[in-house]
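As structure tokens, one chain now follows by itself in the form predicted alone.
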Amino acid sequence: MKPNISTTIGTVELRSCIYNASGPLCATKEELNNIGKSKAGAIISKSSTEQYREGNPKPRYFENELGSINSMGLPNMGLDFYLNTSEELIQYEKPFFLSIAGLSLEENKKMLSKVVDNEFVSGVELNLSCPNVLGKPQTAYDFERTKFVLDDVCKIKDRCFGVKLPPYFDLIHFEQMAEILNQYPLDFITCINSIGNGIIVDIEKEEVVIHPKGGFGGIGGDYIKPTALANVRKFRQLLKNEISVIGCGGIKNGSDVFEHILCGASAVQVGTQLMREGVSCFERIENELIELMKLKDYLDINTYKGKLGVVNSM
């Protein structure tokens, strides 16, 4: 029998647990699409603002074996394009999560408002985690601007509704955060975000990758994949059951995403392999896992979800 790879995010069911990750190539119109023909279980927006944005200037992306450094600026379409673009999505047959990251809440609040009278769109993801917008700081690392933030979106929540977080490192901060995030009738997190204000060196010209920031941005890959699987098995720990946790980050074969569902994660997301590989990655990854599950006699993902083990003392 084939393992089922299916999964549910709040009342949203997903074919397949493997998604893309807002932000590679999800921003136009021909991008999106190229999504919904792929096996990605579901499709997600680029982060939106009110309006259109240009972005950083380039070059603003970079890549090497180990992962990824960006430092986009929110490059994106605007709101209305996304709204207008999800009825054309729905021949898909698979949900369309729409990403906002409003630069002010006053702008996240008119956005979420506006969703509302939008029947395609299956879910929202509020990005409180992005470190690349200039003058702007992460808003999750501000736990009271968290909290009031919430307060006022979950007010016009009306369909399934998240946050994507950006990574944390202390145990005190997993704790601080789950306890707002249990306080609020969220259906998921994503966790995580690149890691912020990293750099990588041309050795060879002897300068950054990057022009934005002097080369700072956002770390993604390989590089992330520890710091990803351990925010996903503690907040998966703290959190209430209710809320499910979207892994993110170093993932690009089966076995990435076999032990992101096993620290806790309901489904993942794909972003640095899917900048390399394009969309056709959603499907090799997808039978690299089912091989697995084949190999380990899992039948569905909740067989093993959650279930990582620890090793004894000797």
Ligand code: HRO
Given for the second form:
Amino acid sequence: MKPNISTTIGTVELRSCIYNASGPLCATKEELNNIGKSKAGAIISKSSTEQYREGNPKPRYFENELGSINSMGLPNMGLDFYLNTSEELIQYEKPFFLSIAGLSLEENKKMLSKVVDNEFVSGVELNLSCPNVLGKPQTAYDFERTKFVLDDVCKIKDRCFGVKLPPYFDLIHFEQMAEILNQYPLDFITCINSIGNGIIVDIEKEEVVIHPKGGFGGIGGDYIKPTALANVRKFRQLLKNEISVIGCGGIKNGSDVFEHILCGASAVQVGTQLMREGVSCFERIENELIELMKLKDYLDINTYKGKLGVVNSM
Ligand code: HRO
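To test you: the structure above is the form predicted alone. What is the structure of the form predicted in complex with the ligand?
In what comes next, the whole complex appears, and the chain from above leads the way.
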């Protein structure tokens, strides 16, 4: 029998647990339609602000064989564009998630109130972790502020709703954040956003590789997989069952998906590899995951989700 890789986030059903990360190749109509036509299990938009944004000056994206660095600065078409596009995306018969990243709490509340009138958006991912807007801190590194934001936005949300988190590195921080998240009716968290404010060096030129912020930017790809897996694992252990964990970070093949699911992910998002390979990556990664599950005699992802073993002491 062919293994089943479907999943459910809140009440939203996905045929495949593999889809795109908010960010790469999901800002324009053409890009969103391409994800719709692909084997991705869902479509998520580039994080949206209320108004159109040009983003940071170029060059603002760079990749090498180990991963990527970006300081895009939230280039997007503005909320109305994504709400208007949502109707045409229903032809693909897969969920459409809207990512929002308002530059203030008021902006996020205003955008969420607008979503209430839209019947085509399946769910909302509130980005609390953009590392690249000058002068704006990553909200989810400020625990009190995160609670303040969730208090407000959870009063407005009317459908599947979750937050995109930055990576944490200290076990106490996982506990503090999980304690906050467990107080709210969230359907999911997505972890992780890029690791903020790294640098990649061009040895020949003896220079950084992107322009904004003197070369500092969010790191993605292979560089961040161990950190992503640790965040998925720790939050799965600490969060109530109603909150699904969506894994993001370093996924480029079927075994990467398998690792994220073993750590507790209910679904996974592909970022850097989507930029490299285009939307055909979804079919390839899906086939690789199915082959691996066949080898291991797993008929669906729930049979191994979160079941990562530990090593006994000698
Ligand atoms: O647009 C960006 O610079 C950006 C965003 Cl919003 C984000 O959430 N994560 C990232 O790596 N880049």
